[in-house]
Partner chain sequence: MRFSVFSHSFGYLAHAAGVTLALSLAGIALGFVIGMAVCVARLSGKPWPERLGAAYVSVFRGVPLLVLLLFIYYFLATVGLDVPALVAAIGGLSLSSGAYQAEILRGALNAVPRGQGEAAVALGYGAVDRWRRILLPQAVRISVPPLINEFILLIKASSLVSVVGIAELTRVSMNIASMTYRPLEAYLAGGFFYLVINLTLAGLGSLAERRLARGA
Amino acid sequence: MDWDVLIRYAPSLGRGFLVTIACWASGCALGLALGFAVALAAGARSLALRAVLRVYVEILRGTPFLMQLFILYAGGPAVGLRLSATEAGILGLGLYSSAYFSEIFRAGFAAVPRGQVEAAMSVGMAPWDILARVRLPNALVAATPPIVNTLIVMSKETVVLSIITVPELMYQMQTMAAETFTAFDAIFAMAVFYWCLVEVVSRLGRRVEQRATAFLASRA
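If we take the form predicted on its own, what would you give as the structure of this chain on its own?
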């Protein structure tokens, strides 16, 4: 391990890590919003809408993220969609993760006891009140562990962004390895960065799950 090389490249590695976090956080925030919207819309009465949403989810889950990223970045200009590498990376992460988040939310809503929903309806609660006060709190308790797991998976998918020249951590690692011929040092440093990110997300996820469970228990 050449510590002099790691120290010399520490600023660029730090900048790459910040770009990684920014792309991951922005993409997952977009994915959570889209996934929640898709899960809600999937409960609509329209068969056509449900079919379109099912196709959307299956295409995104059934094709490699790298292929989707290339379509957005290289194929986008053909239809008037001109994005920078970072914009394409964030949008790609958002669309890709939304398919998984939508299924998580759908399963969470399905786990809500039907009796609670019927009781809310029987006292005259409006549909949006039922969603906000009955369905969503219960669904989030069930959905939090898989959401955290998906966030962790998506954090590691960011390495693919280097292929379209997003200056994230993997891109900086490749530059370091090419300039110093210290591939092992670069890979080791990258592993440490990602382990730290995953550990933070895991701990925050457990805390959110505990608070959500405690909040639900306090309302029982």
Contents of the next structure:
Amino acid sequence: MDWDVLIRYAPSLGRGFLVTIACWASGCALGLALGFAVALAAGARSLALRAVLRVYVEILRGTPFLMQLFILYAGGPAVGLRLSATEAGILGLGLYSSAYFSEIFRAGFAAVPRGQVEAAMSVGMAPWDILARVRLPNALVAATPPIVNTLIVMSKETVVLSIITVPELMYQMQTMAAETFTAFDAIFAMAVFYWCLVEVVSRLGRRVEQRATAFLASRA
Amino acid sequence: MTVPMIAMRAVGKSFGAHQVLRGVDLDVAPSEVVCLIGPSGSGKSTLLRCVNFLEPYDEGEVRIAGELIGYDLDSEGERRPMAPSRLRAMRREIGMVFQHFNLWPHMTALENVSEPLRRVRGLPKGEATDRAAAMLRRVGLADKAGAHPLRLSGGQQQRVAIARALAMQPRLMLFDEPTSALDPELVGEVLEVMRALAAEGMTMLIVTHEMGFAAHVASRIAFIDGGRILESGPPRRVFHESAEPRVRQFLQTYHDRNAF
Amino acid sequence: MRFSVFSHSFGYLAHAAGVTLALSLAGIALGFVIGMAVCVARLSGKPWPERLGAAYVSVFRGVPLLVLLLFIYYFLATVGLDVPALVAAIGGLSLSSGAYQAEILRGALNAVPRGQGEAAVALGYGAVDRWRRILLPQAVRISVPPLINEFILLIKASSLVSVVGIAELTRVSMNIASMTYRPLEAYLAGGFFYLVINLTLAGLGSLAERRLARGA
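Target state, the form predicted in complex with the partner chain; input state, the form predicted on its own:
Every component of the complex follows; first up is the chain already shown.
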């Protein structure tokens, strides 16, 4: 491993790291918000709305993330959507993850026992209060482990953004590799970096899960 | 004559092609304790759930203190679904205790009781908490206020559920097999709370398999089978003097199963 | 939107979809072998195989597929092995999928109720018969739906092998995009093929799930 090269390129790698984290965080925040909205709307009465949302989810889950990025970034201008690579990357990550998050929230709502809602109805709670105070907290608890899991999956998807030239870590690493002929070292460092990242996030995630579900521990 | 707390007239209910209730008439007077007994699948829980309209009935009428629940009648006498806010207002006056407690697992025992006081009665936090604590004391659980439901025994959970319903100061209480999900040694503590409540003059409609409790506490027993009330009267008459063969058969099976 | 792009490129894309499917099939099949081996190691009850199995899963689930593919590509070049890109591609897909399949298989075996094995022991079954007749058949049933799901994920993941230059669905879409100057149409057409493949598989998956739920 050539340490001089790494030190020389440390600033650009540092910027790449920040871009990676920023894309991940904002993409997933967008995905969580969109996914939550889709899951709520999927409970609507309108059959047409439900069908549209189903198609939305199936398309985003049924096609590769890379294809979606190409459609947004390269195909966007044809319909007047001119995005920078980073904007396309964040929007793409948001849309792609929203499909997974919406399914997680939907399953979370479905997992709330009917009796919990009936108890709230029997004391005369209004629909909005039932959603905010009973259904949502329970659904979130059921959703926490798969949400953590999806966040981890999405952290790995951020490397795909390098293909549409988002200047994130992978992209900076490849630039360095091309300029200094250290391809193997660079890619090895990337592998180690992501392995560490995923391990750390998984561990943190398990801690969050334990705290979120602490009250579910029963006596026995 | 006083207006009955619950008045059911020709109540009918079907799930698809299956008719669960076939024209049930039942009155419960203020301070009366009525136990619904009968084989499983007879429609007794469905009947109970029609009282607070958790189960919409399709025929007949259910009136709470004279007011029709679940439907509005327009000038031509046609039924339309009641405005949700009015249905909620009526449900506030009807406490319900469920077979599986249905406590909210993400809240402590105290929060389970104070939550509806704040959201539905609109009490300020301090007042709601005080009243909730008093209710927990009343069911003997003052020391469990901070515990989450899954840390409590079934009997304790059910007592919290009773406190939650009572805190709303309902005019009547519905109990849907409140002890059926409990281990045998925990049944007593729940029945004790219910007995005290009956003694204070609460109007109660109870679906139960606890015949001993029904015999001692109920002012009236109604036996349901096949979606109809086949027998109704004071416990003595239903348990010992009924001429209805289905009632005798049901009680015989019950005694055989509980004999040592 | 120019629809002639769709009709002209249909043949190329259909062929490329075949390549994508073949790559993914190879990946899932080799991945199954790897996954089974890793799963057996993790459940062997011996400390070293267990640790190695756990390390395998941790590494190959932690490293993004794109990084893994490039790593294999450059690694083989560094040690002077000039293998076709196809080998690197299938290698990457199966190494990665093996880690996920190991977890699916382990989960399925754990999902077989303890009492099943105990009943077999009580009836005097030997270890081989217990696994062959009682435990594995149940575990395989449980693992079919998640394995189909894994196959769908792998088909999507295989789009990344376009970076090592294999003419699969994504690469061919890119080529069409640059030849026609119509990227939107080209990528929508490519995406459509992925969608058809994956929805078909998802349909098969839910069919299998219902069959298995009925105990057939």
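Only the largest set of C-alpha atoms that superpose within 1.5 Å between the two forms is called the rigid core. Since the structure is predicted, the reported quantities are computational estimates derived from the model, not experimental observations. Numbering follows the first chain given and starts at 1.
Query - Per-residue C-alpha change between these two forms, residue 13, threshold 2 Å, rigid core fit - result: No, the C-alpha position differs by under 2 Å between these two forms.
Query raised in the report: Does the distance between the two CA positions of residue 22 reach 2 Å or more between these two forms, the core being superposed?
Result: No, shifts by less than 2 Å.
Report task. On a rigid core superposition, how far has the CA of residue 205 moved between these two forms, in Å, if you could check? Result -> Once the two forms are fitted on their core, the shift reads 2.6 Å.
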